[in-house]
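What follows is one chain in structure tokens, specifically the form predicted on its own.
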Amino acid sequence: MRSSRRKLFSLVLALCLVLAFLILADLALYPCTFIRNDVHAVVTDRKDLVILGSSNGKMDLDPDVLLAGTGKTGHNLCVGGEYPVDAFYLTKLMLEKNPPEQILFELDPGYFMTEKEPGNNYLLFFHEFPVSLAKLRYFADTLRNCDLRSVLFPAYEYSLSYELPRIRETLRRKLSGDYSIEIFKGKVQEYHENGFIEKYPVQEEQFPAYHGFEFMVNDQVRRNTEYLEKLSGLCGKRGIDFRIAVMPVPQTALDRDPEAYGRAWSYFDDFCAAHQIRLYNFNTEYYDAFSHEAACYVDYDGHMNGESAEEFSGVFGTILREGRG
């Protein structure tokens, strides 16, 4: 009997030591990302408007400019790698902590054609969730597809050669609750406290090569769209004003794949009409509201430079305030 108890005690002790090691390793080696700041901002302080979506929304929409003159507050919770499933659970988290008045979903059709990439993209948002029911459900719904090494050791996907020299600073920021943004300013962009990322101007000859755009309605598109439908329904039940916006794309790209873009616009036009969602597509209905010249962008995907993003946010804000839709 005593032998069995000793074995059980040893097993429990070993598991506790392993758990302690994993927690400490995560604390010391998982980097402080701007997503940490974003999630912290919306769960600790209520925002009137929260913007969800992909990197196009992150770099094209400045919530302060969008809401100028309204007296309202906003935060840009978009980021590259944010799929509809992520937006859905981010919203569930906000509903637990600080429900917004309005959610604007920036829609990039390319995200509906693919699955979430393996690796740290699965943990990108989940890792920053505080303890919550939303986090538990998010885990059950998505992390079963994740690499087990990433689940047990979140820092696995990050370079130790880069993170090891930063341990002291990483620990300091996490243990002191430091959410300052100076570390997120780089050579090509800078992160703003409201979640907007300002991209520095790039000449067209320096754009990454255009890789083409394709859109066909298939099972993958429908699976991703299901979460967009869930997100809309969730907002409706909680009395949150939910709208969708499609960012302008450079004319060069629109001209190269007009049929594919046409299929995408038609599909989401029908989706929004069927679910009574107000859609602002700046490549169709609102095409003339903002320039599609390459000089306004930093690539052919539609990421704007900072000056253009400020201008576009002002234009979009005016459209919203004047009730044009």
Second form
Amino acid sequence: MRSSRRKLFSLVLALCLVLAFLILADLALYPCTFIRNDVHAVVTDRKDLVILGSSNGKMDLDPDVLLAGTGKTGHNLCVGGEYPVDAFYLTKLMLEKNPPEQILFELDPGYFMTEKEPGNNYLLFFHEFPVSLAKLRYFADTLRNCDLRSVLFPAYEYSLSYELPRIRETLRRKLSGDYSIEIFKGKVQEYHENGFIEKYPVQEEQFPAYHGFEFMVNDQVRRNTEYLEKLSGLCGKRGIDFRIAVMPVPQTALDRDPEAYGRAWSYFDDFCAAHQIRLYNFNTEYYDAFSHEAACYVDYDGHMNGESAEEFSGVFGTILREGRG
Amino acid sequence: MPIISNAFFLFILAGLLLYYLLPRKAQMPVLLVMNLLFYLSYGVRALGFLLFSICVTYAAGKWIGKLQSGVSREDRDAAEIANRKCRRILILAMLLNFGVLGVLKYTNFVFGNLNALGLFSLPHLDFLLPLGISYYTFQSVGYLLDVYWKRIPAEESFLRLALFVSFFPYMVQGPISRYGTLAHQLYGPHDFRWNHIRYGVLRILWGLFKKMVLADWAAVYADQIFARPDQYAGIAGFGVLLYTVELYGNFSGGIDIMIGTARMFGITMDENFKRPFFSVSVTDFWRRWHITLGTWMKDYVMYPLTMSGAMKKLGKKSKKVFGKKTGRNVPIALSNLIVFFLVGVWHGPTWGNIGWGLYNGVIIAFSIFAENRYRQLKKTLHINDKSRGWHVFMVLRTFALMNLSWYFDCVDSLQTALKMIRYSVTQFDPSVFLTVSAGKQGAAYTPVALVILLTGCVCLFAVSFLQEKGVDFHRVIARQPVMIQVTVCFVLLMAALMLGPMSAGRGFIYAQF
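Now that we've seen the form predicted on its own, could you pull up the form predicted together with the partner chain?
Below is the whole assembly, all chains and molecules, this chain first.
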């Protein structure tokens, strides 16, 4: 009996030590990403408008310009790899902590044709979620089937050779609750406190090659549409004004794949009409509202340079304010 | 519920708590519910096929048992009639079990070949392939044959048989268990024992290390080398070695995880590997690699086939034609070929797999015939087959033969496989390795990844070598103070967590069989 108790005590002690090591490893090796800042901003401070969506939304929409003159506050919570499932649980988190008044979902039709890759794409958000019911549900719905490293050692997706020299800084930022944004300033882009990423201009000759655009209604990943429906339903139920916007695409891309884009616009027109969601498509209804010239963008996927993004946000803000939507 | 996922480990933890905290009589229901939940996590539809197999196996087994026990040995006529009935029931139950497997797994292969002949234009059908269907079908049929041969009594309880057929640790990739060795462990009460937990944890961690570090890193490189043979011609030979590491780490790692899991519930499953790369012949290799499939084939196909009337007749005729020594071996060699043809078919409905099975069968059949000549040759050349040098030569020869067969497993065409073999012999430039990308980490990380892989392989070799010499690592570790035991576990855990590739964990190769 005594031996058994001693064994149990040793085991519990050992488990505590292992757990402590894993927590410390996470604290020291998991980098401070801008998503940490984004999630912190919407959880700690109530925003009137939160923008969800992909990298196009992140680089094309500056919430401060969008809401200029309204006295309202906003935050851009978009990021490359944010699928409707992530947007749904981010909304659940905000509803639990600080519900916004309005949610604008930036829709990239390409995301509806691909399955979300397990692993880091979920961790990016999950890791920054504070303890909450939303975090638990997000885990049960997504990370549950990811390999055990996602919980025990989330830093596995980051290069140790890059993270090891920055341990002291990472620890300092996390322990002191430092959310300053200087570290996110890079050679090609700059992160703003409102979540907007300003891209520095790129000459068209230096654009990455255009990889084409595919959209087939029947080949869609059903899960993505289901979560968009759930997101819209959740907002409706909780009295949040939910709208969808499609960012302008460079004319070169529109001309290369007119049929695929046509199918996508038509599908989401029908989708939004069926769910009574207000849709702003800057490639159809609002085509003329903003330029589709390559000079405004940094690639053929439609990511804008900072200056154009500011201008576009202003135009979009006017449309929203004037109730043209 | 992938077996290296968060859900799986939470599932095991919850299961263990219930298993040991609830009264002992609840242990069997807990396992049954766990089986059901585990299977349901892969979808509801597949459950129907599993239930069908359980029902058929239970009904047939019980019927056979009843018929066998209903007649006295003295009444020969009644025994003969009963025996004939039992055989019919057995054949029907086997047809039903194998029929489902055959239709779901092989219909498209048959259709494809018929279409290729130009005689038909049969459509490709999208069949569901239920998790572990090969494993539970073989386990069910093994049980029925054992009942028919009166090796075991028929199971009276439906739930007990359901537990045996659906036992979750073997569902993903085996080992194929026998009723005689597994069933009584499933039904009997188990006390909580530290040594079971310790053994289970260590075995799981070792399995995770093999899978997440060795197999996954090897796969990153093997995939790229086999996908672009011309670009990586200088390291084609390494490609197949890496595939060997991937296959072994993936399959045996998964088996370690499942054997460890079962042990934590107090259940000892059959071993599926016994250091296969220390084999001295292909026959020996099959006694050490996928052991439970090999013994299943040996007991339920090979022996009955060799002892069948047709084979006995063939043996007699062969003795007349080829002489006593060679003729005696003809039925054995033919049975081997049939068995390995079936092993190939079991591995998947492709001609590549069938060819691979036959390759093994032909080598074994050839070695049966060549045994005497081989012995004479050794005598003539004064080779001491007890010497260490000869042993090493035999091990390397077997390793090379097995690796040669895997060239055909890794690629989708015969031409590419032959090209890879040619490159392996004619081109050698290890510096090409530095141009292969380490997945998400890029080519710059390759030297680090190769060091991890090489160190891991050295560790695996050292452990296997010592085990081959008779060292029982679990016993050695169990004798150490608790803190040392914990340290070993901690090192293995951290290695599995920190040293694997960045990409999301890959699946298990043998999971869709």
